[in-house]
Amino acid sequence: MRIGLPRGLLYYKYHPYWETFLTEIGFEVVVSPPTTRKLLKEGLIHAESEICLPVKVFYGHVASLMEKVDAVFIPRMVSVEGKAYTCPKFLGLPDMIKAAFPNIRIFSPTINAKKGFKGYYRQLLLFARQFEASAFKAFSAIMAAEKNQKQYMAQLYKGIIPVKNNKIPSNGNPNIDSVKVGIAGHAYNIFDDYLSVGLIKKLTDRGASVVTPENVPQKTWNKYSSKLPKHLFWTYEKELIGASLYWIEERLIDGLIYVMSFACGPDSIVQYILEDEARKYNMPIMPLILDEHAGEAGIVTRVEAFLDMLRKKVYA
């Protein structure tokens, strides 16, 4: 059976896990192509106008797979740690996609860390057993997936860009004074070249060194996010804030770019927190809002102006 894996949302975090797991239990995995203008337009046709840009793009990725696969894999991501939840859009994503594409078959095992390891493994084992995989084969598939995911995460902590599997250049133009920029944003925003308009390359081509939340271990961002007066119950927002506070407080960056999606509620809350914390440490910060109307020229102008400001501040 050919199973589709949309190249959107949490694909950028967990693609080694899901590709390995599905292959090991006998599926032929088909990944949708990188985002394009045509794919985004397809997503806009099927998605509700009020939802955020990366979810609209996800609809487009599902549409691109419909004629190529027998089913699409969209896990219901409820929680990936015991004391927090994922964004509501991940909880309801399988239902939203099913409503838009009633003729497509969707496989959506529930991932809920609040039920502990037993509940988590049980969901995946039950999913695998539906396709005549033995208990041993199913468990072996989970172990192989976890091994590949851990290796992938270890590489991220060394500076690897997700999916592309190559290092972020430390300084793309040695003739320009280098500044270090932290990019705080969800992986599906900053590592989708179409959505981010190639933000990382634009920074490195102009002499900047770049770090992202994926380069910060969970233990570190958990530690720094816990300094806030109130516990954050959105895991991926906690990751953005914790990584940013780590960079800011330890003076590891010269400036921060916060990449956010238009119409994303959690993103707007994170923006307020980051701007408040950056102000305390006199850290320059530039919000960058992505939507379907974002133009490359405008982003280039803002990036160049931000880098010029940082160089004047650092090398004054």
Second form
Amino acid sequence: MRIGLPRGLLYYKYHPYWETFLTEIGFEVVVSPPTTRKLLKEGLIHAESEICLPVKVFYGHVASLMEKVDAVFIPRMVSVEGKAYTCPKFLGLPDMIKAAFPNIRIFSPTINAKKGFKGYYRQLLLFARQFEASAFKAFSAIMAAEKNQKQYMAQLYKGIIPVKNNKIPSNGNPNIDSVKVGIAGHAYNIFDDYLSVGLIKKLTDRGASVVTPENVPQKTWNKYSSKLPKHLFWTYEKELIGASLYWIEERLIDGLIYVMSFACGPDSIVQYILEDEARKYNMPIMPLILDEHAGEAGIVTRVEAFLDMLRKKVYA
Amino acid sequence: MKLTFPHMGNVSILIEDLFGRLEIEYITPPKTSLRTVRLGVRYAPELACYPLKVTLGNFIEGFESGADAGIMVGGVGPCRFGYYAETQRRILNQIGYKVPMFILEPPLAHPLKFYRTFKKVAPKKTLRDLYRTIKVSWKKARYIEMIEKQVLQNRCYEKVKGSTTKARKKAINLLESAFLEKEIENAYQEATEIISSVPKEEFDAPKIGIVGEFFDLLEPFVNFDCEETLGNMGFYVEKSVYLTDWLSPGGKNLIAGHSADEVARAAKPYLSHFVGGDGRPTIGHTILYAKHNFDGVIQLMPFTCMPELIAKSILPKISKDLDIPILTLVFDEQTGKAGIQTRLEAFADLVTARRKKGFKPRREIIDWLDNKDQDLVEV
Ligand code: SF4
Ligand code: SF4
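Can I have the other form now, the form predicted in complex with its partner chain, not the form predicted alone?
Full assembly next; the chain just shown is listed first.
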């Protein structure tokens, strides 16, 4: 059976896991192509016009898989750690896609770590068992998936940045003396070259070195995000703010670019919290808001101005 | 210490009643106005959802009127609302109101925090007092909302335009000033009488159900009182959100008519998981209105509201499957009354025309729904 993986949203975080898991239990996995203008347009036709950009693009990725696969894999990611949720949109995503594409089969195990083993491994095991995988096969599929995910993350923690839509890792620090920029943003925005208008490359081409929240181990971001007087209840925002505070407090960066999608719920709040926290460190923060109208030229001008400003500050 | 709090429809009546009984000093901020909105918009993050901005404006106006502490409910997600209070605390601090903000976390999730906050604002009272007081205040709040419901159901039949709105004012005032339990009971009897004795003209009014986000449904300033507008256009109106229903979703005899479980079950074929806020109730109530042969459903939501956007992504499918017209109205600081009015009129025409064509609710759709307790999404 051919199963489709849309290259969007949490795919950018968990692709080693999902690809390995599905392949091991016997599916032929088809990943949608990297985002293009055409794909986004397709997404705009099917998605709600007010919703955030990465979700719109996700619709496009699903549409591009429609003819090629027997079913699409969209797990319902409710919670990936006991204490927090993901984003509400991930809770409703499978149903939203189903409403827009009634003819597609959607496989959607519910992952809810708030329920412990029952909400996590058990769901995956049950899912695998439905497709006649033996208990042993299901179990080893999970083990292999975890292993691959761990290896991938270990690479990230070494400072490697997944460019070219997540496939070919390259080193994000070509020049040690250059200005250091932290990019606070969701993986599905900053690693999708099309959505972020090639932001990472634009920075490195201009001699900046770049870090992203994906490069910061969970232990570290957890520690820094736990310093907030009221804990955030969104895991990926905790990661984002924890990583940023780590860079800022430890003086690991010269400036921060906060990349968010227009109409992003969590970020509309978290951006303010971060700015409020960073005030006392006097850290330059540039917000970059992505939507389908973002123009290449505008972003280049802003990025260049920001880098100039940082250079003046660093070398003054 | 004088506490201030944000407005949301009738919530101020409930809070004033509760604080009065608990001998907590408070200052009610001026009613939400354009000025409130402007203040909120000036200081809130630009892309935050509208209720955060409006309630921030309430706090500022409350402090301007002399309050020196604020109280707000917290939450544990997954929607932004749970982080409102903390964000507002930071903003208020930043713009110079360095006053304590009491954040009431849900008592079950944070029993200790809840108790501490309670002890700070009402040091002389015990939990037992709180329980007793809430029981009485609760009764009052429920009766007020029952009157609100009656008003929505009656307005379209009134003989003289505006008479129901006048009667409503009288009825609510009556309940507001009642204190003892007995008085509240009596006031309620009298209040229902006042509403039902408004002279009526019987006709077969088309029915509209209103669903959507909590704050937008409860605060008439924000939704330009579209319930009243619809009533005046000759529609029998029901709405899915009431404060007391929300506070006790499992209770019997809910004002909107269905328990949270029933609503979730109704939503299941189209949305099988909670998504925070009122996303799932919006879907569930829409389906229930369709089942009850309503002629149309209107969804109210703040711009960029996540749960409602999830619902809005699914509603077109429901509208098609169940053959029921659905209109979504989006509100924020840029929304104008005229635009809303035009869209309501267009929707009213659509619904009326559909009725004239002799639309009959299709039995087979409802049967199909009843038998469809399975998810569309395969697990
Ligand atoms: S976190 Fe923001 S960008 Fe991501 S899905 Fe949620 S709303 Fe959209
Ligand atoms: S339900 Fe909507 S308006 Fe309310 S906090 Fe959530 S996103 Fe904001």
